[in-house]
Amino acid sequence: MPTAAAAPGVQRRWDELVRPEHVHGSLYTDPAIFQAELEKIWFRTWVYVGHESEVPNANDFVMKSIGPEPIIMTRDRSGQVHLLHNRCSHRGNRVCMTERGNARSFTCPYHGWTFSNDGALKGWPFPSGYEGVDRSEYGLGKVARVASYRGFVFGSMAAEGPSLEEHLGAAMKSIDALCDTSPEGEVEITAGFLKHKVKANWKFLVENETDGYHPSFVHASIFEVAQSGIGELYSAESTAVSRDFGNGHTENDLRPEFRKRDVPMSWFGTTADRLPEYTARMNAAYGEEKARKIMIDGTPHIMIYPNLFIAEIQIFVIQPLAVNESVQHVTALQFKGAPDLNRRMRQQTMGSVGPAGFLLADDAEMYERTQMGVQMRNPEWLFLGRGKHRERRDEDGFLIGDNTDEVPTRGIWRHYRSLMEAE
């Protein structure tokens, strides 16, 4: 009775809460909706977990998460990457309490069960007590599907569903563009994360990442005092566009502005001659013409739904903890074979993000204040209609709009509704 009757009811409800140009405030505040999102988004779709370079050697491991759940990302001795639940299959204790390291196995401190780094139960103390019990049934929980794209490791707790490639769709090209900015075609995540906690729903963070409307206002303080050239990209005159790739993936495509400037490394706020080593390596790797094009276009500004934001020089991994609490894990991207660029990447990342960052502290302030706002009753709805009248399709069929338009936000919510309505 409850299951059969509840399904159409739920469906009607998402229709009511998510409209083409409005969303209801309770989507950010209702704990029952948060629980439903964990089931339908976080524990079902592909979620970014970590990067292969975080476990470079056999038997390396690092603590990660999928939503609020702790996950251990391991590399076994044959080189395969596994995503394991950090929960002993005996009585539920944590089997790993170390942030990162190298270990062939994890021994639970409670009763000494030992698991190899591919999750299999290797042994249990005093084995005579387990006569007739099948050891193979008591391995660590494993994330059902693990796949990676150019080093970015994703997990899906659902055994069935679209492949990672189907999920990423056009976002794969952006990841390619990012990797191509490295003279060796690879990025690395080696600088450690800053963990910035906010009292806000995770969806405010996702929406903010490709909201090209806010920078002129929220970041006016730093644009005023630092000559970064970022501000103009998000002005009403900018030729940059916002784009909805489908599947919830969205971007601010800044290339039109960088191509207009026609200055290599302008995307990074510098010039090629100030990075002679990097430029030489790029020229050697790609030939001068292609290298020039890559160095003009720069890296993407793309939000890969639901939790990986690639922001030119850094990645953000969004983690929901509760309906009104989230953490952003942030680190500088490091390009293989580009030490001079990497140093600047770290310096700029440390300046701009994290709890004290010139940019992020102010973004965080905005999500926290909107979180307080949606708790109020009047008006109940949030408006996402900016630029609806000038929304258009690009040559690949993706919806685009001006860089300050809410094309991405509308795309995120369309996808959200389809996920929440799915059986």
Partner chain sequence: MPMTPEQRDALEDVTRFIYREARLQDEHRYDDWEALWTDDGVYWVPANGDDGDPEKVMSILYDNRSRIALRIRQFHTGKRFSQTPKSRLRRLVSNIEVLDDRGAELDVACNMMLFESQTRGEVVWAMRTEYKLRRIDGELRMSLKKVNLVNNAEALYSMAFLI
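Now that the form predicted in complex with its partner chain has been shown, please provide the structure of the form predicted on its own.
Here we give the lone chain, stripped of any partners or molecules.
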């Protein structure tokens, strides 16, 4: 493998760092590349911020982020959701240090400037000192574009660009499938988040989420203890597939295995008769035939680029802090109108990715070991060619491969390169 043609610098040839089956190790370690990613990905494209159910009432707020920047997601008294920069327009201090709450306004602790929860400046102390100053020009900064799809709120700091629907593309169907698992067609994010900080570049986390190659090895211990049958979904014999939806969105489609089993709720490792209330509500909502199909297919395993991972029973939100430091925010999914299922969702989430859970700890160990590895100079390229010879198109035209193939990883990097090359 030839070396990178030029030492990384501010002006890069991204085709010299991202190739069809290889990526250069400096993409995970170069601080200048990380800064370029903030500008071209995190501060330009659509980024998942939060869910409407996290601010259910007028004047509710919750602290979120876009990349490393803190964002306050608020619902004003009229019900509109806002994404506000947590930065006083006077001297830059943070106006909110509380994770969540209910407040009509935020007051900067430094000089007492007060802002309403839609970002407008309400007032400043000792107003005689601001004679002739237009107060309307000094509200909190607002994220340029805010849009929501089925309760999932996304923000873009770029005033212009593709719409959220254009960005999500085929991923919208996966969100639809997720919401349809609720008898009332709605997801709720109400279980509270755990935060896992790792000393690793954010892109390792993105790649890992739909990497179907590693589970049989990294998670072998929890699969054996739980005896859930999940490990079989990621074996060489599995009929499940990996898929590249485009725009960086990728998935492990496990439905072929669940359909082969033909047992409702097997995706959750249980049977419908053990969740009689949920099953009855699904039948009432969709009719028995459609409800059975939904309960066989289960929920998606999809990475919505660049930071939302829907993992059957949980969602993960990826936050980059530095070139070698990231946070995964994780919570159990909750389905509106499904209290018996939700209770088990929370229990399984705590068991798998909670403080004593193995699943995320296994991944975190791999992230950090890999981050240490790419700092070495030889070999300087990473190989992403698994399954290239059997990569193919599905009936909808999307690239697919076996579930253990690196179809998703190659798709992620193609999209990454297109974003970094864009003017």
